[in-house]
Structure formats: structure tokens, C-alpha cells
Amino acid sequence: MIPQPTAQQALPDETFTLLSDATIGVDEQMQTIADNLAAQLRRSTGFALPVQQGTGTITLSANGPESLGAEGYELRADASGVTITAATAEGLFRGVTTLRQLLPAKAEAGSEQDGPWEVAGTTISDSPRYGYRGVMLDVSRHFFTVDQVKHFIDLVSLYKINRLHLHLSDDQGWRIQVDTWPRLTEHGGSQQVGGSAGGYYTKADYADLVQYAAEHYITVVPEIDTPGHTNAALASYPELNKGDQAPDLYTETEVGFSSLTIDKDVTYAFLDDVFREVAEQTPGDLLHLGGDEAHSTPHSEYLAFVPKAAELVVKYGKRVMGWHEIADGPLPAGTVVQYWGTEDPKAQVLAQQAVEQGATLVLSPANRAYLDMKYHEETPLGLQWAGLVSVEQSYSWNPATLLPNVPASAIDGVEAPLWTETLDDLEKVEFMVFPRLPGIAELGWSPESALDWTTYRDRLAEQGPRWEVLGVNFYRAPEIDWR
């Protein structure tokens, strides 16, 4: 299984077999979780699998002790049935995710398959190491439709990811509707890298994505990148530029050339409207203001800008999240700083400065966690500015000790960003995400004592048949003995 559970014990001679007369029992308020499990197993097994109140062949209960926490659960599979117990709906969902991995890979199929449907007898007690376990999808460089993002959510939720960071604005495209500034999407969202047609999410689209993510117990973290990475906005509204002259739309991939005008009142009126409308649509408590690679913003102006932008985020009831550069100045209470450095001493100092101010960290080291880095020199997709990132390198690091002089208590969790300069369709996304994302997910969920490359490699190999059934275009990394 991936992530490795906190504690698991085999029950010899206690194999559970799902038969055609099986039922799913559930607490009334957890009906949706049971219905979704039943729907998938009906497709693959052909069994009726009625869902009923109370106990069943598979019993799902959210009446567990509070000590299990928000995402913890207990699972028992033996010859008499399967029981999953949690204290919350979210914990129950995580337990169902584990059950899906315990079943044969063909249980994920979209059409009826031959059995048997067996689960080796086991007991599991499980809860996450970190509360933030994220993946980022850049929909600005290349746009991905609502259905494509939903498919992405389906896949990443299998590995207990609980945050989806959407990079919604950049030089190449603005992807979320803002009623008060309509040209952001009408003009700024019209293209993408390479010059082909872009796209954007209407408010109804975004609400659909937020709801779909929530059904998978994933919270959406929207990012509006500022003050750099803003050419799409600058091209849409001349008044946001120095001299009131709008640049052309940009469809290349170089970075660091654009900047909002820091000393104009209209800049902050613009951000006030944008942050307000995005915040109103986002149930989660974080709003990401970017802050990275602002090479065209004079540093003194950058230091003046970030507190003003952060104040606007807080004004609308959200906590600030930003890339580690924002830690060079004062941060509001509750800020989450996303570290994307490698072994760069300056980036490490900024991480320390963030923690000294009371901020917490989400770790996304580019030479470990960036899913768009090439696996090797011949990888046909991706970039390599942070180096080549094999499956082993992506997995073999410890979030608690990555940054010197940063206490483990300051780490909220991990996130695997996927930038899409070279990725213009979902198959290419899958190729770069799998098999590396499950390793980052395990670093975020499993206890430190369970993290071991040799045993992980064997467990990862077992995911291959599951991805084949799901139709995932995964990279068959040569260091894995794929089953």
C-alpha cells in the first residue's frame, strides 16, 4: 500500500472474500461515501452490493473515538467481513481509500471483471504525519478543463492527498473569472504557451471543481501570483502598467520579466477586487499570493508590496500562503510559506526568517518534489533547471530534517508542484506525476520510521497493474521492478 499505514498487522488464515451477496453497511450521515464505494465495486465485480443502514459485509462507521483525529481510521479485514471505523467522514474516506488498495487492482476497472475479490486478513491503525499533503497543478501555462482536473483529483486522491493548489494566473494566462475585471479572462485567458487557444474557469466551473475536490476530501488552494508572473493581467488592463501601456499577450516560457506597478493605487484596488472574489468562492482558509521570481520588481518595492497584498488577503478572511521569497519582509499571523528551494543557502535563510516570524512551512524542494523535472536526460517532457529527479531522489528525503535550523514543529507538510510549460494534455501530466507523486504523498502521511526506499520500491511496483487498469500513462521507471 501507498502511503504505508502507521501500524499494520497480518491476520493469518483470515482472508476476506467479497461475494455476490455482499452488502455495505453505513451510518446514515456517511451514505455518500458508501454509495461511491459501492458504485465502483458494482462496475468491476458486477455484484449488486446494496447499501444499508447499520452493519454489512463491509461496514463503514464514523462513530470511532476522537483520538483517531480528523483523518485517522482503523480497518479490520477477516474472513467474516471488513470494518472501517473513523471519528469523521474524512477519516472514513481515507479508510475506504486503503480498502481500495487492499482489493485486487482490477477492482478499479470500469467494466465487469472475473474474481476472486480477496483481501488478505489484516488490521490497520492509521493517521497522517502531516496535516498538509498537497499537489499543485499549473493551469496557466497550459489550461486544463473542469473534466480534466476532476480526473486529476480522482487519481491523486487515491494516495491521501488533501490539498489541490491551483496556479490560476501567470504570464501566459489568467484562468479564473473576476466579474469586476472581466478582461482578465476574456483577453488574458485567451491563449496559452505556444499561442494556441487558452481557456478559463467561470465561477460556476470553479465552484464545481471546489465541490468535486471536497467530495474527495481535498481542499482547493487558489493562487493568484503577484507581483511578478503577471503579464496576462498587464496585457488585459493598460492602467496596471507604468505609462498605462499594455504589453502583448505572452506565450513563451521565460520568467521574471513582468511586474505589477507597486506605487499605483489602482494596483491595490485591482488586488482587492481579485482577492475578494476568489476568497468568496473558496471555502478553504488559504489564499496563495505567489511572490516568486519577481526579478523585475525593485527589491525595495517588493518589500513594500508584499505586506499590502497580504493585508488584502487577510481582509477577506483567508490566511496568506506564498512562495518562500515573501519571508524577506513582515508576514501576518498564520502565514504559510512554501519552500521551493534546493540547497540554496539564501532560500534556506528565508525559510528560517519565516519561522522566526511565526509562519509555518510547506516543503516543495524543486530538486525533489517538482513533478515537472525530467526523470533523466532523455525524458521527452519537462525541464531540468533544478536537476534530474529520479523516482528514488523524489522519495529519499526527510521533511523534518530538510532545512537546517528549522524545527520539525514548523513543518505543516509537503506539496508536489507540477508546472506545465511542456505539458499540454492529460497523458503528459500523468507521465510526469506517476510514479513520483505517491512517494511525496507517503512522505506526508507515513511515520518517519516507515520511510525506506527498498521496501517502498517494491510497494510502488505493485501500483503498476492498478494504473494500467485505470488507464494511467505512467512512466515505467527502470529502477522499479514493475509487476
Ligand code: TNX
Second form
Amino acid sequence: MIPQPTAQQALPDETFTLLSDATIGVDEQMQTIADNLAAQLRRSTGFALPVQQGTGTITLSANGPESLGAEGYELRADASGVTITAATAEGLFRGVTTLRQLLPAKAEAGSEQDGPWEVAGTTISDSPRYGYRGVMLDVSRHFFTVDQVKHFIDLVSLYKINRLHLHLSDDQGWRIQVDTWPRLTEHGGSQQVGGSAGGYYTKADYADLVQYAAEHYITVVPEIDTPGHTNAALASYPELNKGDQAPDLYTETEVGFSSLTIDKDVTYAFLDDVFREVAEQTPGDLLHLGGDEAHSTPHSEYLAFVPKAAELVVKYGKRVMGWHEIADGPLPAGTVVQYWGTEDPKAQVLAQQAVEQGATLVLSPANRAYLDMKYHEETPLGLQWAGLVSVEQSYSWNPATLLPNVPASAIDGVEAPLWTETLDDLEKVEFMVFPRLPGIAELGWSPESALDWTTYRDRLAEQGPRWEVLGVNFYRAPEIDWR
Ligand code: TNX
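Can you return the structure of this protein in the form predicted in complex with the named molecule rather than the form predicted alone?
Let us now look at the entire complex, which starts with that chain.
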């Protein structure tokens, strides 16, 4: 199982077998969770699996004690049935992802399979180590449609990921509709890396994505990258540029050449509109303002810019999230700083400065958590500026001790970013994400005592048949003894 639960005990003499007369019992408010589980199991087993009020062969209950926490749950599988108990809908959903992994891999199939549908008797008591367990998808370098992102959500939610950070703007494309600045998408969203047609999310598209993520108990964290990584915006509106001259759209992959104009009022009128409209579509409490690699913004201007941009995020009721460079200046209360350094002491100092100001950290060390890094020299896709990131390399680190001089209490969790300079379709995305993301998900969820590469390798191997059934184009890393 991945992530490994906090506590699990086998019931050696017990086996649960899902039979054709099985039912799923649930309280009314939790009906959707049961319906979704039933829908999947109906496809693969061919059983009717009616969902009913109260108890069933499989019982889902959100009436558990508060002590289970927001995402915790207990699960018991024995000869008489399966019970999942949580204190919240979210906890119940996490428990259902566990049940799916306890069932045979073929339970994930889209067409009817032969049984038996057995679950080895067990009791599980589980809750996460960290509250923030994220994945980032860069939809700017290459655009991914609503349906593609939904598929991505389906897959990552199996590993108890609870944040989807969408990198919605960069030099190569602006991907979210802003009514007050329509050329951002009309022009700024029209292309992507390589010069092919881009795309963007209308407000309805975006609302659909946010809703779909929420149904998987995933909160979307939107990112509008500033003041660098802004060529798509600068190309769309001449007035955002020094000298009022719009650059051309950009479809290559260099970084660090673009900058908003820090000393123009229109820059802040623009950001006010953008952050307002994005915040309006964001049920979560975080809005990410980027802040990375602003190599063509003079540093004094960068330091003047970040507090002004941050103030606008706060004005619209959101907490600021930003890449670790933002910690060089003052940060508003409640800021979350995303660390993407490697062993670079400068980045570590910025992380420390963030925490000294009262910010908390989400860890995305590029040499561990970056899903766009090549697995090895010959990997056909990906980059390697942060080094090669094998499956073991991405798994074998401890979020609590990664950063010197940062107390464990300042860590909100982990996030695995997927930049898409070299990834223009979902098969390529899947190849980079699997099998590394489950390891980052486990670092975010499982207790420190459960983290062990040797046993993890075996558990990861067991996911292979699931991905085959699901049609996931995963990388069969030679480090793993795939079944
Ligand atoms: C650095 S990491 C970037 C991105 C690139 C990525 C490629 C960070 C905050 N910025 O602009 O896509 O490297 O790995």
C-alpha cells in the first residue's frame, strides 16, 4: 500500500470477499463518496452494488470521533464486511482510497473482470503526517485540457494528494480567463512551447476543474507567476512594458528574461484585477504569486515589488504562497514559502529567513521532488539542471530534517512540481509522474518510522499491475522488481 498507513494490523484468520449481493451503506451527506466507489466497482465486478442508507456489506461512516482529525480514518476488513469510519467526508474519502488499494488491482478496470474480490483481513488506523501534500502541473509551457487535468486528478488522488498547484501563467502562455484583461488568453494563451496552438481555461472550465478536484478532496492552488515569467502577459498588453512596446509571443524554453514593469501604476492595476478574478474562483485559502527566477528584475525593484503584489493577494482574502525567493523581503502573516532549492546554501538561507518571519514551508527540493528531472542520462524526456532524479533519490529524504536551522514545526508539507517544457501530452506526463509521485505522497502522509526504501520498493512494485489496469504509461524503473 502507498502511502503506508500509520498503523496496520493483519487479522490472519479473516478474509473479506466481495460477492454479487454486496451493498454499500452510507449516511446521506456522504452519498457521493459511496456512489463513486460503487461506480468503479460495478464496472470491474459487474455486481449491482446498491448504495443504501446506514450500514451495508461495505459501510462508510463519517460519524467517527473528532480525534480522527480532518483526514484520518479507521478501516476494518473481516469476513463479515468492510467498515471505514472517519470524522469528515475528507477522511472517509482517504479511507476509500485505501480500500481500493486493498482490493485486487483488477478492481480498477474499466470493464468486467473475473473475481474473486478478496481483501485480506486487516485493521488500519491512519492519518497524515502533513496537511499539505501537493503536486504541481505546469499548464503554461504546454497546455492541458480540462479532461486531461481531470485524468491527472484521478491518478494523483489515489495516493492521497490533497493540493493541486496549477502553474497558470508563464512566458509561453497565459491559461486562465481574466474578464478585465481579455487579451491575456486571446493572445497570450494562443501558443505554447514549440509554437503549436496553446489554449486556456474559460471561467466555466476553471470552475469545472476546481469542482472536480474538490470531489477528490483536492484543493486547487492557482499560481500567477510574477514579476518574471510574464512574457505572455507582456506580449498581450503593450502598456505593461517599459516603453509601451509589446514583445512577441515566446515559444522556447529559456527562463529569466521577462519582467513586469515595477515602477508603473498600471502593473498594480493589472495585478489587482488578475488576483481579484482568480481569488473569486478559488475556494482554497492560498494564491501563489510565483516570484521565482526574476533574473531581469533589478533586485531592489524585486524587493519593492513583492510586498505590493502580496498585499493585493491579501486584499482579496487569500494567503500568499510564493517560491522561496520571495523570502528575501517582508512577507505578510500566513505566507507559505515553497522551497525549490537543492543543496544550495543561498536557498537554504532564504528558507530560514521565511521561517524567522513566521512563514511556513512547503518543500519541493528540485533534486528530489521535481518530476520533470530525468530519471537517468538516457531518459528521453525531462531536464537535468537539478541532477538526475531516480526513484530512490526522490524517495529517500526526510522533510523534517531537509533544511538546517528550520524547525520541523515550520514544515506544512511537500509538493512535487511537474514543469512541462518537454512534455506535450498526457502519456509523457504519466511517464514522469509514475513511479515518483507516490513516493513524495508517502513522504507527506506516512509517519517517519514507516519510511524505508527497501520495503517501499516492494510496495511500489505492487502498484505496477494497478497502473497497467488503469492504462498509465509509467516508467518501469530498473530499480524496482516490477511484478
Ligand atoms: C525552474 S523551479 C523554474 C521553472 C522551470 C523549471 C524547470 C522554478 C521555481 N522555476 O521555470 O520550468 O526550473 O525544471
